[in-house]
Amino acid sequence: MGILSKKSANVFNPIDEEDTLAEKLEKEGKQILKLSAGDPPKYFKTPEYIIEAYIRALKERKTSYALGIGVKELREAVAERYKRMYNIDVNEDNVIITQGVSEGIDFVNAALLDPGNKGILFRPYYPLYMIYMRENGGIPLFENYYEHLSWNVDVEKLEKTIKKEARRRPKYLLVTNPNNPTGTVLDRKVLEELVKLANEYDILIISDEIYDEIVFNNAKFTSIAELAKGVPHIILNGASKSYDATGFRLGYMLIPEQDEKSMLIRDKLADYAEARLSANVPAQYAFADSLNNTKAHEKAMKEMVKEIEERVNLATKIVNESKFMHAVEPKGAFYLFPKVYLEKMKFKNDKDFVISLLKEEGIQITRGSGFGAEGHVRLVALAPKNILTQTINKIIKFCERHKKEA
């Protein structure tokens, strides 16, 4: 019997799995060009006003234990966030405060699912979905975002989707918007509609909306909140993307009906958040002091969305210019998510044509089949202008010098 459970084997992140690799050329000398991680605070310095919030709550030695839920301060920020933006009449007692959005994913497929019970998931999907659906003996089922639909949702085939399992309704749907890895902004209709669906056939719906507010190109962002009023649904959301504080590692889940299933939902979760003790104490109350200045976030967000948007577009015209690559315009987030091109050119998969890049060219992006869509990649479009419009010139001369022979 081997020391390692049979569990143990969904876990591994690959966003993350080039790492490795990249870290040993480095080492040998090479220098390495990383499109590959969503991490703002790398590029955008985290805004003065919340650095001063953090050092304001250790300065007052807000250092000790608080609730596992989160502190008082800022689950009340955080609904009255969800009221000023998009008009949720909710409380504190409607939000958890996670470890990242990543923890609160864990503890809702902890809390949702046994072994053989299946949630619905859109390819593609962000990676650790995946990982705590399975790890905790989830079966995914899958529909898609499709691409000619501009990365949106074909819904006549997800009803048909979830008719097929009349007998085992799926527990959950789950829909990231804005999209990782996409940068699709999903539509007001679609969302209607998923909501209609989930309602008909008592699905809950969980909605990751951590990049609410990095949406551009004249999109408009809608959250499933202010639709599925009525309806059982979580939000999760938190610091990382728009308040641009990766590392302090602060998300939430707002889960905002008082119907029964939501409050038995809502009382496990927070057992959840308990039996881990809490959150980062002092980087709560800086998250706290964040939302509440809401002049100050609104001026930094501007500039940064602005300045995102910018780069975004650039990387999309550069890619589309192309003829081995081509990605859907972006709506929000930061990325771009382009098909490559691969039987132009002498790769066998997405992950040959990732390696390869990374060996040869020092350049490090995301294989697509690591979010469930083969034969794409995620670049991640956050550096400055002048770096990406060097490293994607790159990746096409090196699709150039591997493409086959006509």
Ligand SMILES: Cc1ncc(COP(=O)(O)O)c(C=O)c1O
Contents of the next structure:
Amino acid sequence: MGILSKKSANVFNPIDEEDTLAEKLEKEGKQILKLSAGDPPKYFKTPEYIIEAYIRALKERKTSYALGIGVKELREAVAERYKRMYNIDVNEDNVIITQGVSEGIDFVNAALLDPGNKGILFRPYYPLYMIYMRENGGIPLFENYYEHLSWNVDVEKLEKTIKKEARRRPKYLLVTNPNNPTGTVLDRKVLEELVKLANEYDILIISDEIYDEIVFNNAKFTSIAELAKGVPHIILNGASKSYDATGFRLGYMLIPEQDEKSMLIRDKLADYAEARLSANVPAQYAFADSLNNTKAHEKAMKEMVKEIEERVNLATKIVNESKFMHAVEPKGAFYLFPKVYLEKMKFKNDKDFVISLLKEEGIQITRGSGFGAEGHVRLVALAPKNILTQTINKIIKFCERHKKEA
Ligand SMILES: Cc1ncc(COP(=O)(O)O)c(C=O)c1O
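Having seen the form predicted on its own, I'd like the form predicted in complex with the named molecule now, please.
In what comes next, the whole complex appears, and the chain from above leads the way.
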């Protein structure tokens, strides 16, 4: 019997799997250009009003444990945000604070899944969903986003899949909107159809909306909370992206409905939150102040999103000028998820492509197979335009150098 549990074999994150190799190369004196980490504060300084709020919380000695479900001020501020932005009638009792959306994903899977239970995931998916699903013995029921002019969902096909599972109904349907890694923002109509389906087949909806304020190219974001009135659902969101504060490690779960199922889930998630005592307390007060400081927030976000839009569009244009890759135009978040025409080159697969690119060019990106979509790669388009241009052009030259001879 080995020292490690069998289930621990599922715990590894493909997003940073090349970090060790990158570090080794850096130690050897190679300069590494990273288009791999979706970490906005590395490129956009966390706004001053948020930093000041954190310092204030420290000076006021907000340094003890807090309630596991989160400090009241923050839960109230989150509820206010949903009233203000999406006209949702919620209060602090509908909110549980987590240490990042990551912890929310962990809690939700732990609270809902027994070994053998299924959850519906759309592929490509954010890798953490699989880690926590598998850790709890869950089995993914995959639906693919189909890649055309935009990445989209085939709701009719999804219904057929659910019908096949009639006797073992999936526990949840997890939607990521806006999407990591594709940058898709789903249309309101598609979301309405998903809600209708979830209602009809009594499947809990989980909606990861961590990029809800990073939307551009004339797209319009709709929160599931606006549509799923009367249908049990959980919204996951937090400070990392829309408040440009990944290092705060703060997220929240919003459970807006009051039906019996929603209440059971809410209370169990609260038990999970209590079991780990509390999330970072000064950061919670700082986040509460930041959520309430709507004027400063709107100004900072407007500037950041405008710049992200320009960077993403520039990166997409350069990628699509190459004959080795093609990316669907993103409408949200800050990722590009191009298909790489590997058949035109001498690589075995996307992993081989990514590792060779790192070793030869010192450029770190992420393989699509880590998101369940072999043959794609993920590029993070947060770096300044000159760096993006230079780096993507280097990737294209690298492809050229490895092309198969006609
Ligand atoms: C879709 C999605 N969900 C969750 C997370 C994790 O967020 P957090 O920093 O709140 O743990 C990320 C981070 O990149 C993400 O892209």
